[in-house]
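In the block that follows, a single chain appears as structure tokens, in the form predicted on its own.
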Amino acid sequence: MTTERAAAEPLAKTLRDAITRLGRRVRQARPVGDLTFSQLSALTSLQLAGALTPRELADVERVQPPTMTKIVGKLEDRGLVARTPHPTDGRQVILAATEQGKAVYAQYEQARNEWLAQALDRLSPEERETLASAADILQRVARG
């Protein structure tokens, strides 16, 4: 091991540290509701991807297909996912969020970044600037 990848695992560990607990703070930040955070999850992959196969959902979730069906089988009970025919192949259909599934998605989100917002407020002026900048560079990373 060299010294510099010496150096760097304490960081690293203190990183995923704290981006894990961030991100979990941040998800538990959401308005009165019952969506599960799988259901959530698959509703939030579908808005970010705009229309995904119930096999491509399962790879980007990292579930397998049966613990899929009924996380979307859940979305759709509650009109926030939809089922079209796949356009070139009969057996499959996709995915996509409703327009009320995209209305509740956006209420989470909003229900997020008011969190965060309030949270960056306590912070002083310097540290939000450093916070900027790590966020770009942990943007860098995240791309590999």
Contents of the next structure:
2 protein chains.
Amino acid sequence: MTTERAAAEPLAKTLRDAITRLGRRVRQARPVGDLTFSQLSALTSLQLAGALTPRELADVERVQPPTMTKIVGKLEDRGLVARTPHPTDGRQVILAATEQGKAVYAQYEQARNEWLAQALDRLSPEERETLASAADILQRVARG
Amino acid sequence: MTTERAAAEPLAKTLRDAITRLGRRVRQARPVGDLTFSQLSALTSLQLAGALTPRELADVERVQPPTMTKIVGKLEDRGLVARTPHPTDGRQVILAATEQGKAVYAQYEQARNEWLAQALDRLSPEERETLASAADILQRVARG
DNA sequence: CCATGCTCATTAGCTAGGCTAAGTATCGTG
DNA sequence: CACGATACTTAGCCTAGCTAATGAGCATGG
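Any chance you could show the form predicted together with the DNA after that form predicted on its own?
Expanding to the full complex; the earlier chain stays at the top.
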């Protein structure tokens, strides 16, 4: 265990640095529209999950419920998210992306990939292969 | 070109997703202290560069100068950053981390690595090898 | 069957971080 | 030396995040 930990520490530092930098670059590639990162992230989670309550969405996004209330409010104002009452529990609300919300999501999704895809273009096939393997591992790490 | 681009697109999506999720997890691993992410990031950049002017620091952090004025102000209030006049240019200011700032930086640095290092511990040596190669590639991509 | 306590969502009020526009001081050059 | 450019700050605005408090609905025990 100790030996493995010794191997993991410098890797953690390098990896975190790379992730931080890349994350900034990708986040800065904001398209013409005016959705903020938080709004887009919430919309994405809703889109992927299909439908969620505010509490569930707050948990997924790792923010407190009042924060999610604000963000969802903005998305509602733009007509990107709609709320329907919960069928059995009068306290809860069901949030889902509207058709327009799905369209906007798709636009942003492509714009966000643009910069990164271009950068990856310039790598060798072998390097891309390495990154593909690494991406799988990283996703498992992020979930676990 | 077209064929390479076809290869890069899905990889960009997967990679971005992994980076986004991991970035959140790492960022949430905030220690007991009360420095915000932006403050810590600025302190880190100063620490790594040795000393910078506000403009340079703003460029590195990819924010506008007025934003950096605020952040540096907070760090100054805590005694983590000190400013000295520029030797030849009266308009400019030199920012640098104080001894206390360096100590605080080191604490946070370790705390931030903690979660990731533990997660990496659970991987196989081969997987860590893949991640190490990937980290190098990603750093080049982020710079370039 | 209803009183009491829990959960969900929101509101209120605060701080931090981001922006643009405008102001001030200094530099550098014609 | 006057005038444009540059460096930094100030002012004012918005979003995002938090905690505390409020209100509405559910669920359960007497």
